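In the block that follows, a single chain appears as structure tokens, in the form predicted alone.
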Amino acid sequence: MSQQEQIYLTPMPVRIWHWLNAFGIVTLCITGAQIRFPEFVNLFGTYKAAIRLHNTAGVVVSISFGLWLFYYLFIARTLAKIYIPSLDDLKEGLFRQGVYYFFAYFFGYPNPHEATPDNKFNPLQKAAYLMIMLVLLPLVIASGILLMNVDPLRGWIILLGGLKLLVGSHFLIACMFCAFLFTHIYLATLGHTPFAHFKPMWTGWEKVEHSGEQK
């Protein structure tokens, strides 16, 4: 039998970073579309007003990049803890978390990761999340910045292959992270209840469940 608790799992800045940063990157695929192909998306009006705001979200998204970190490594200091994964993630965690998501869910089996405060990612989202958040949101950072500033920067980007290439590395990074969102959504759904997991990005309380053998 199955018993439930509720866990202050999101802090205020956490979830204050969150919607800053998911707005911010949804601007920013949707401006970029517009930005790339031109002749099929037109939301924004002009060329140049797509530009401009895909920017301006960009700056938005680099600042709210920089907060996140600088709260991870020096206030929370929970860096590694949260988003690096364990030996034992590893080794069993991925392959557990995997067969739980594709196969026991819906057969309607606990989820094998118990969030807390201290480790509310399971092995997949933590892989998933180092990935996103210390790799490629960095490198689309970088590059939307060499991109601003074409002409003080040429030297760097002939440097790094050229200006096709940067565009080209940009837009596949973008792409990422389109496919990142959709994912991301639907994982978000498979808690007890389809909107579970979204409550705590807003009240910062999730429940959770026990099995009646554990404490």
The other form holds:
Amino acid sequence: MSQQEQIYLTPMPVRIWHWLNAFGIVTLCITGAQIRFPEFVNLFGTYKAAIRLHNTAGVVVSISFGLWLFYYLFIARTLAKIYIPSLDDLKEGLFRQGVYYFFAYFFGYPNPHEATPDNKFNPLQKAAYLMIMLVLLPLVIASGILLMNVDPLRGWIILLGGLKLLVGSHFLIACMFCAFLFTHIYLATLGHTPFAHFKPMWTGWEKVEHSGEQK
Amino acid sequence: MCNARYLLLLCLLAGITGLSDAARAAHNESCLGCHGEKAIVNRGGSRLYLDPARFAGTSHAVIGCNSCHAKVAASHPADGIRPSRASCRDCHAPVQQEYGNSLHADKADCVDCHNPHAARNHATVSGRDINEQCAKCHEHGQIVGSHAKWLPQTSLHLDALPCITCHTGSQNYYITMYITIKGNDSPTGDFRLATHEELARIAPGRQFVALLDSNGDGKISLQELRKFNKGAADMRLWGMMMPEVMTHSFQILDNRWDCTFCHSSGPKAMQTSYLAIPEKDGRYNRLTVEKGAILDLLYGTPDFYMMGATRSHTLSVIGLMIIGGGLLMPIGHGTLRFLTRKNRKEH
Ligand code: HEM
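Go ahead and give the structure of the form predicted together with the partner chain, now that the form predicted alone is out.
The complete assembly is shown below, putting the previous chain first.
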């Protein structure tokens, strides 16, 4: 038997933010699909309902992003530590973690990364979340806000290269979010049990098995 | 079909009055000698003046002043007799009938919307011209307010749609692009519809059309359109969704509540488009644009995009490939995971 210990990994504000964001983005993906492909997707009755819901979810996700940024920058002050890969991470961490996911995992080796409140994410996670949270999400929010106000912000849209370029970027980034979602949810099932990683996102407590003690 | 009737009528009129085109033109000239000069305003107000250039561009110039103002005596204006005016219905019976049946008939008369001396048809006006006709009675701010109750981004819609697109019953629609130019020097400068004179200044010494239609075949190919859109920084093309035919059945149509009337693409929707260039006489000359240009990925119409209706097929495919990439992980990794599940049980 391995020795188990509980650690408080995910504070309450982060959990609330996470689920708000998660449901928001799933909603945005589905309504977005109806907005772009109304002949094929019709889950919300009318087009107008899809647009309304998309706009509402868009605002919710934007605000929740703002809160997240505020929390990590000014309250927890751990944004850099948690999300930005260190030099070591880049040099070997990424590779090590990749080898684990695509090779070692299948042979039953343990995860080389051990989550602590200050170092929650493995190097691959850091790279992916950094990209999602600090590049793609701001971009999709900015393009969404412009699309919500095409007439008042026309000058800016023209400056950025036109409405089509804007919608095109919004759409492609949206697809990346959708792709990320599949990967993200799947990887979350790779814990000790399929739901091991989901529980702490509700309760905050994560069961940790010390690798030294293992077997 | 209507036009054939008008033509017949035209011949008939010409036959009755026994005038050749040249004679009628000379006749117009004699009236315009006074009524086409600004000075006439001093002799009875601005209503006496009519813009000869604009009149010359109308079909009404062909039939001549006398067809509508018969029996203007040689002693005019000294005789003090007010010349007669023909009624529109004399020649436009089908329109009169259609309009007479509409709910709008007792709200406005033909001449409330039309100036017979500057009459144009729906293919030779901009959507904005049409909206100005309606704005004489339907104050713009009030219309924005009442439509905003159900239509999001109302001012964008009212800028990209003439009122008649929603309030008359045309079956088909197309996108007409108008040239707008930068109104001021700020980087996000206001763009507004360009006039004939402004465009003439941009292309001095030659036809402005040549900037767009570089091979001079009277049609705009997708390539020519892209070239123009990439090159012209101070000019943009402003798209408007126009009805294919003009009907005078002004009405509220229930299916216009349904956004997918416009925001959804059937197999043939949004394939037809035109580019309209303002002429000296105030009309627009409409050039045919290659089919499908509106659906081009980026440079066909960089500023016109209707959600759901004008999406680019190429972009959709790229997007679906990205999503497919995201599924690779659960499917590929998941399969291997399943096959190697025994390895992990040992731990
Ligand atoms: C990851 C999240 C998001 C996804 C997956 C997504 C997806 C989409 C898609 C597929 C479209 C249709 C574009 C097309 O026709 O090609 C769209 C349109 C639009 N999106 Fe998003 N979007 C997201 C985030 C946002 C955000 C954060 C906002 C607002 C702040 C926003 C505002 C809009 C607006 C205004 C439109 C135009 C249609 C409308 O008025 O609803 N989106 N989105």
